[in-house]
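Next up: a single chain in structure tokens, the form predicted alone.
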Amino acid sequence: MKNPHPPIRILTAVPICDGHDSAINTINLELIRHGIEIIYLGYHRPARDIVRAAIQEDVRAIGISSYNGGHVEFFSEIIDLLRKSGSGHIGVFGGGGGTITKADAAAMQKGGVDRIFFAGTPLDLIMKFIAEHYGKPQKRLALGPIRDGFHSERQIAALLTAAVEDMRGRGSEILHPSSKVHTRTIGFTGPGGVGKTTLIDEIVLRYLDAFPKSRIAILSHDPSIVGRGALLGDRASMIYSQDNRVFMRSLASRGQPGGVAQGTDRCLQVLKHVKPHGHSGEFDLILVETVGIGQEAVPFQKEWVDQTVMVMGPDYGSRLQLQKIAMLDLADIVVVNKSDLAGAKTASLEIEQRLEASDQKPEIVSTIAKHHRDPGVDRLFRFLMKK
């Protein structure tokens, strides 16, 4: 059923040459408390990776926290590229402690932000604003048939909001196409905190290189704090997959238990079934991470992906906690993540002993997806192209 009142979307971002990000964080952390969902793009960020993050996240609205000067011109860059790519709705504030003056602030507005703040402003009096004026019902994309014709990254974001916050009231034709098609579909799984996001950046990297005219679509899920909002973070350290030929959609969990959101499976078809503008036909790979899952969780039903892979980390515990992870009787390959770290050679040979006795025989891969060009990244992205 339609949900009436969907939490508001907010990217935030830090500016190019700008490191500071002890602030953004403060402010996310009070929005996440009072309901909203951020996508935090991280800080050295230029414009046209905000703009295209923000377009790609379908959010109601950009806050910036610039600390570095050149306020004035990144701010006009900002809105000069939403206007220019049909989405001068998305409102933009921010703020920049001492560096921003108050004409400096008048100019800005003058010129479409909607509000800077100034270093000492309350946190409620921000919360209210934002509530106010991000908070009210949006005036949705006009979308038609999801089989006709190719989209634009505004259309495709406009689909999967659609897909996730209002199931059947756009029409059941927009969800669920007549037509068949296949994409390929990689889902990532593990534990939080054993790099499952860095690995994903590696294979897109190598993808891209190994598919000169290739487009991807990756759908990311994290937690949402209960009764909350939630902290999409993934983009903060994704690299090579801001490149102009990946599509990128960050999903909230909601309350769903196993690691994905009530929509992924919807979210799935359209990313299945959209066409691109500036490519041939649909999307050529799809790639699914999880919000990092226990012992107990099955994210993917079979249909949804051709193939599963378990991240693990070295530190899992004793053997006997191997004997209860679930995905390891269902992946496809199996890797062994920050395998620099002590202990990894035994963890590997530990899990390869698990599956033993396995219907489902994975691969087993050593990696470190922080090291550039790993060469276990590498064995990696064999096995899942050579399948």
Contents of the next structure:
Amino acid sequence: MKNPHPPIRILTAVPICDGHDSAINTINLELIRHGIEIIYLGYHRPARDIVRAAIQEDVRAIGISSYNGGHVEFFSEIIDLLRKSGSGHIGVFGGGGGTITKADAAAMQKGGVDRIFFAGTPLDLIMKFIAEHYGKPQKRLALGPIRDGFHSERQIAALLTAAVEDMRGRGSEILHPSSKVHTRTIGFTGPGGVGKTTLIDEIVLRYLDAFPKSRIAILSHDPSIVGRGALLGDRASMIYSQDNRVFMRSLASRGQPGGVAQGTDRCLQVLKHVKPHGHSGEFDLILVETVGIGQEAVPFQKEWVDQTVMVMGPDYGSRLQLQKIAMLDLADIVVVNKSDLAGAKTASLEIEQRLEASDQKPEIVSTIAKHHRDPGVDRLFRFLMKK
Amino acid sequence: MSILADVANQAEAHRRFVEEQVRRARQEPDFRKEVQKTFESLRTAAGSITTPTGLKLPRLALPQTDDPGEMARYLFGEGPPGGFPFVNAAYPEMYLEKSGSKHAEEPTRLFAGLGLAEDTNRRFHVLTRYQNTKRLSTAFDGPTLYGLDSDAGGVLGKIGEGGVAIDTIEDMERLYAGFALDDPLFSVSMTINAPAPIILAMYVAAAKQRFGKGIIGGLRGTIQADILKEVQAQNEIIFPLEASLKFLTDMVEYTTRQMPRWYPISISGYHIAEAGATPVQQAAYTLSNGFTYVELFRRRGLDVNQFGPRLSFFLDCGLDLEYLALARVCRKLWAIGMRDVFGAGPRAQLFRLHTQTSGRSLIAHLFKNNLTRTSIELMLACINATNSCHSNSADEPFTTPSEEYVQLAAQAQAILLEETGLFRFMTNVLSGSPGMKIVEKAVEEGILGEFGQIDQLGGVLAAIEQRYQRSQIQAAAHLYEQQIYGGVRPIIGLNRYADAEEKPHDVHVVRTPRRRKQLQIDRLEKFKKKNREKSKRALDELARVVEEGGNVFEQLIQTVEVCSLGQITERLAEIVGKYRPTV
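Having seen the form predicted alone, the form predicted together with the partner chain:
Below is the entire complex, every chain and molecule, led by the chain shown above.
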């Protein structure tokens, strides 16, 4: 099913050495209310992280909220990096505190920034500007030549957009799937708030360290808000995944139940077959994170992933509730995260007993993902790498 | 049950205690006599004064009542200025004019920080030129606040912006050059949090180099170092919270034992309020953060009566009605918590308060109206008996404060406290009106309600992990914006009378020139080159102390001699990890 008007995707962030996120939080909420999907990077973000993310996420525009000064240099660094990586088509707008003078704004706009908003600008005006400038379906950019079968980040991003929006034909013209898939794909799922994102980021840290030439792709899902856009905020807390060796894409569920999105399978096909520039072949590892799921959900189809990790917290309710969780019968590994919380011991025991009844006989690992160098996460990493 | 539930229970016990005293004063003749005597002796002890217009007045305003019950309610429920639970004031005399002597200390605290260390140093010398007391309040630039060196990637535009750039102990020497650091009339305040232990270590090490080891015990000043509010609101964090708290406690342990004149933490609601919190949330989160620190330091084995008197607080004062009584309630709940939960003596029960007027309440359009806003906030802060105050400059919404408006802001304080008759003749002059008491009660209930919420989540640290404070603050901020755009919250010049014309303001923005930034980077490179070998060893030694769980602050005093701020944070992050933001 082709969506005639896919939502606008915009990336927002606060510059490096700046923690003022009050304004951007309000603007994010307002944008979401207007049906826009926000990829939010958070505060204190260097220009290179913002530009890398904008390209990977194939957004229409970058919105920057700056309060701590140094904005002239920062915005021009963003524009420079975008142009250098052939992504000058991504718009840049911004605003912020009184440190941005009228003269600064004029200079920044001359340098390629679409618009600077001053403090006190009504939100309606900002929304109107975004709708007018970034609302129209974009002219398709030529993907450019694929050198020796390798894809630039922009090309991978465009293929993923085509995959999500199901624009058949566009992907196949450059994608020649080899029959054999070399990439290992691991799916992470579990209820909301159990620490899936943190856990994946810690796995990324370990993988990048253990395999210094490897490349990782991450497909991360977040829920859309009914009738509105979505806040895709995983990047903000995935500190180790903002790295040149990691390609990350955030997908909004767009009303699809069950933990993933409509184009998830097609995106996985793209990620399993592309060869990122500067690498020896395909991605070495793909990590998929679902939306927080309910008891009956089975988000991954069999051929999608090689391994499934079910992440649980200690507060699932009573022992009886465990019986109803479908993924416990299907996962390869069950992680009990937040094992420092009260009740974690009991939870591990109850889950262990529950798993004895399942055919799969998954491994159980207790972790405290928020702890740096957590031995539980080390153990999980070893299990994941064993196969 | 967390410590907050204990505080709430003790507040309730205190309320019952007061009611009991009221009953006894009305029913038991002996007790009545005692209460009346105490009340009368307060009046006599305070004395009287004749105003320039010839009015003879008592120096302390007491409730006008014959009812011994009401006297008891005042004495036990509020306390006279300087008396438990300190609702009226932390000290007996507060802003009263000292008879016969010129006041010893100027009330101004001027926040400065720009460019390179020597630029700020020059500013400090200019600002304190005519002052007896030299109180230097230091702002740091973005890279320093985030523990980055000036040569870190992507920070060039931020060097020396909004504060001073400090990379090394050499910068620290330049920053306070020419001041006698152990002079009783000198003190320094540093507004920095995540890298606070490293920055204070640089200060101590620099002082040691200049004056010898003996100076350490004489160093006076304050460092903000409030990492909990960073995680809740201001977002300047480097390491995971647990590690940050460990480094902080190491620092507090050292200052408590070696630097008895130092205030090692300024527990701050200001940034919580500026990020959008309601006044009640500001007070509740600040107090609950404070109690969390006390618990932490005690667990380290520190004596509450030793470190307690070195805790200070920093609140925002805006235009909402709650500010009529906010600090009064804070003083009371802090005193009850410290005495009845932690067993602290009188000096450790005081909620020592620095107030800053609200930055968020200022707007750019018709900006001179900000003078009025700030003046009213100043008055609210003084009605609340703040111990010191910073008033914002009217031009802050669009520029680094210009000297003209800095001076107006500082003199507004002098006008209020020295020129008007409101505060200099009589303490308590505006306390205890029926409206104030109603607001006070509502604020107290609100704060205790928040304590209950946080307690249910498992205490302050558990609530932080569940993003409770952050989402509450964000929700309040969003509501505030909606109220402004919906017109429910009138802002003159923004959503009312907004059409008034205004000449475009002539803005002079102070920026650090490119070549100065380059100078900072060049100096840093030189420092790193000079110490290449030594820094490796020093960082290894530091790493060993961290791994072994020793006192990191004590070690840092040596590390900073040969390592830059960025080198140290990088090494520490390798060991303890980086902070993972929650959005």
